[in-house]
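Only one chain is given next, in structure tokens, and it is the form predicted alone.
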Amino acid sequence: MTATAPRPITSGLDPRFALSLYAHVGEQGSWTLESYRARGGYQAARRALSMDPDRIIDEVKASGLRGRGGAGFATGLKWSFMPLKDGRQHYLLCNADESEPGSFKDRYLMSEDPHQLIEGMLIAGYAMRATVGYIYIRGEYILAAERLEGAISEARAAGILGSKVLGSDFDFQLQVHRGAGAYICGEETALMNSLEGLRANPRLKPPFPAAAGLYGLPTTINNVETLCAVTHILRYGASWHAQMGSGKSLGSKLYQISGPVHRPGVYELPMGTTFAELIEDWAGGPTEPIKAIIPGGSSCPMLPYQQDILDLPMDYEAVAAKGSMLGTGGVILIPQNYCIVNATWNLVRFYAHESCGKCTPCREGIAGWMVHVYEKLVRGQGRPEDVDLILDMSDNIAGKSFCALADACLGPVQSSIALFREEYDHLASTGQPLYPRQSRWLGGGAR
């Protein structure tokens, strides 16, 4: 049975940058090779194949492109870490797992414009001398996987993938690998283990993937949005990309917004756009009073919904200066009358469920004690000292787990207590939430 197309509730594109990533999302047949070629598809790949591979890396560096998967590391610099002339097999992996709650941008790039990603991977593979690529996609993205596999078959038949790509001497094989829905596979070394058929546990670093990655060979892992951006950088030039954005955060970005706004969805805007512009001008404003913003997906610390935050540019440095992270650009609004303890407990349960169990701080601290204490609180069985117990546990977990999953859980935990301690203390002391709205999983209220 063929999957039906998921659609954003709404989507937007700043008309000044209409040549970019989401320009053709939603168009009929946009996922076909015929449609892609009609709008200039694979011109960037032809240009890249005529260049020295090192020049491509230099152009990506000059563009200022930073990884769009959450970390924001400089893409061209990351590519240069590969041992470019060692003669070994090199691999290029696309992290298409997109399992961060609040993030839903990459699925539309893959289901609506898959050739854009294929072209970006082809360029990246040539630049890093990688002749084999894998797209590791989360298992729930059924339509996106089908569209990608169809696009890869079209590209192979047209001589765009396989041997002697586009008539050149470069060979590039590309394959889709469907994951099984584990959040931990968003971590690059766990992704590689899963791709090798092993349990999806993270690996110790160093060695880093560029030195010893998939099957112990040089490997680079990039996000879907990052690789799609490469296509446009090679087509329109590094200066075109660098003219957008602010400071060290250049280019356009796919910002996602969810929660009580009139037009939730995905919006492609220049980096440095303010939260106020996204929320008010593009998403139509809140439908009810808001008390907190999660700026970049559920693992990012909460920020208060106040004017200095609304005026904040959505770029890596500005958000970090306020004590949070831009992450994937997945903005989540939390309503004023929703119990913050309950909201945080939902996130804690998610991370507890997704813990791989490899290390004690995460297995026992997050999946054990943290979930237990939060459940006591939201069920009205907590004690006043439980709030300090959560903070004490957080101090003992932070920075001590094998990978970043435990710290991802602690971001919303510690920030919610710092911002809304009075809600925690009220619930712990009285057994009743200060604000009435609760998760439906508890039947509408703490008990």
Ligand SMILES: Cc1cc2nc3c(=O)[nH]c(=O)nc-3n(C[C@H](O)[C@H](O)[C@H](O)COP(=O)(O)O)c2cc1C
Given for the second form:
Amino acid sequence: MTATAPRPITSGLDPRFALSLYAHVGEQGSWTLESYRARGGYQAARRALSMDPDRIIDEVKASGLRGRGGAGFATGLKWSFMPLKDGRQHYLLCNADESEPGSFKDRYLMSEDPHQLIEGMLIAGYAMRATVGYIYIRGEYILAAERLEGAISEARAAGILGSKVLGSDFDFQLQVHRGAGAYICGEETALMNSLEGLRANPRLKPPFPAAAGLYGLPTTINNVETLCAVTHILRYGASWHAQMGSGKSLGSKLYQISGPVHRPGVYELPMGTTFAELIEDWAGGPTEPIKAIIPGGSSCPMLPYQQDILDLPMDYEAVAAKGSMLGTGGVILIPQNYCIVNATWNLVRFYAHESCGKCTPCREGIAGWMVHVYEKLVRGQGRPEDVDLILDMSDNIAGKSFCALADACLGPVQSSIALFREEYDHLASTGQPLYPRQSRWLGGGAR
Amino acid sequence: MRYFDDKPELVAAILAKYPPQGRRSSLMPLLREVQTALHYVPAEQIEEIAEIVGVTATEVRAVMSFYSTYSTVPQGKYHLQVCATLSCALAGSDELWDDLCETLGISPGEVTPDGLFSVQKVECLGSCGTAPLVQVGELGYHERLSRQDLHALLDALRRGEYPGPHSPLPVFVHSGQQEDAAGARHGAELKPLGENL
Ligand SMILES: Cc1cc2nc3c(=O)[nH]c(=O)nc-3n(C[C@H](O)[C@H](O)[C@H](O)COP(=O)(O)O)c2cc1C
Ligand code: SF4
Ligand code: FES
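Any chance you could show the form predicted in complex with this ligand after that form predicted alone?
What follows is the entire complex, opening with the chain shown before.
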């Protein structure tokens, strides 16, 4: 950057910040082709189809876009791993399995503005010479799947999908494949197995999907939000995208916030916006005292609810520097008077239920022992040594499982003990939680 | 009774979504068809699907058992799923669950005598911003559900009327601008390529 380069945009309150991903969410009929075209839809695809595919990859690299599925891997770099035109079928997969607790952003991208995803997939497919795409959407997303199917039919009828896309020489077939309730299907190789009609156990890597993915052929998989961002990068330019954000985390991001705040929801903000801005200025602040914050979906270690954390920019490196992760950007607030062992047990139970059973540390460690010890604790039947037992088990599981699911479970486990050991010890030694259960069904849900 | 014999177009449309070497990919869509229509997948349909896809019935069962959606025993006409994961628990989903089970007098795995209802606790449904919620089978989500809302829903279903999903959007966007908690709107206008910033 030169000395005269403008200051990057790192706040949703910055007058230069413009919504892109969610700009039309909630508008009547925003999911139709007519509405999408009226706001310039598919012009970015037209532009892309007139470019050399490698230049599109360069543009995505220049934009600084990183995968929004949780890991934050550089999208342009990932695309460049696909083999050049080698005569084989290449596949593009969209990961729409969104099942990480605390995450609910992709759902509305698909139900409210599905054409931006279709356009992003067209562009990505063309750039990577993939002529077939599948959107793997979790089975429970009924409305989103219907709207996607509807949008795909409209696009086919209008010559936007199928053979000779928009009058070019490029063919692109796009299909929706619906899941059936299994969190592990979000892991990219498990997703491919599921799509092939198998049990969704993860595959050994290498080979990586770009070498041997779906049906053993070159495949790239991206999250819904990532592919939607591609549309806007091609529409508004790589430099527009790179102007937003902090450090190596650029662009606009969908942050989600749930738990006891006045306005839980999804907010589109530039990367690098602080937790404080999200929680206070956008979500209206907590409705009760908070003790912990899960920064980016349930796998991300909890952080204490205190000023230095609230002042952190929500970017990948800044959150990692505090020992956690930005993940999917799904923020969950845990109230002061909610038993932390109970909250953690809830998540351990989740991971235990979702363990695919392929490897021993996760099947026996998480789905067997870990959840068992937690259940004992929350029932008031724990022993004082159980807390150290949990830590000991965690050490034995960490880094030893086949995929990232088991380590994901350890995120909340280890962080909650580090932060709130006294709550664990109290429950383990007295059988009584420091914070007994209270009614939380707000006369119900009246917010 | 065979299910797919009189639906050749449906089967052909499903198979056509996948390449010839990926015939097996049709397994999940076919299972879903049956599960939605019959509220479970009977043994006969497992055989039928195995035949269509070209695998053994045991393999179909192995796949089915991996996923939480497919059931080998009949479920109620309305299969009510309650998310029990953290954000929903923070919004009282355990009380909702207890109320639901007590009201209907059933536990997971059972069906009410009139065949209308069955219940299941499920994991995060991607509705954490509008917790707590109940998913009614294949019909839709009912989010930010109060006790009154729950009972109104059950009453409607008992009368055989599905009121339609209730999925309020947890967003504050109005024509390209986002409203902050104080009510002010933010968001510049996007200009075409090259003219921004
Ligand atoms: C257990 C597990 C679950 C995951 N679930 C999802 C998911 O639901 N959606 C998603 O986009 N990525 C999920 N991921 C990440 C994907 O494996 C993959 O990194 C991502 O889809 C890549 O897309 P991106 O580069 O655009 O982020 C999951 C990973 C693991 C280990
Ligand atoms: S870590 Fe768990 S989910 Fe991952 S492969 Fe092992 S058993 Fe399966
Ligand atoms: S925790 Fe219930 S929908 Fe996410």
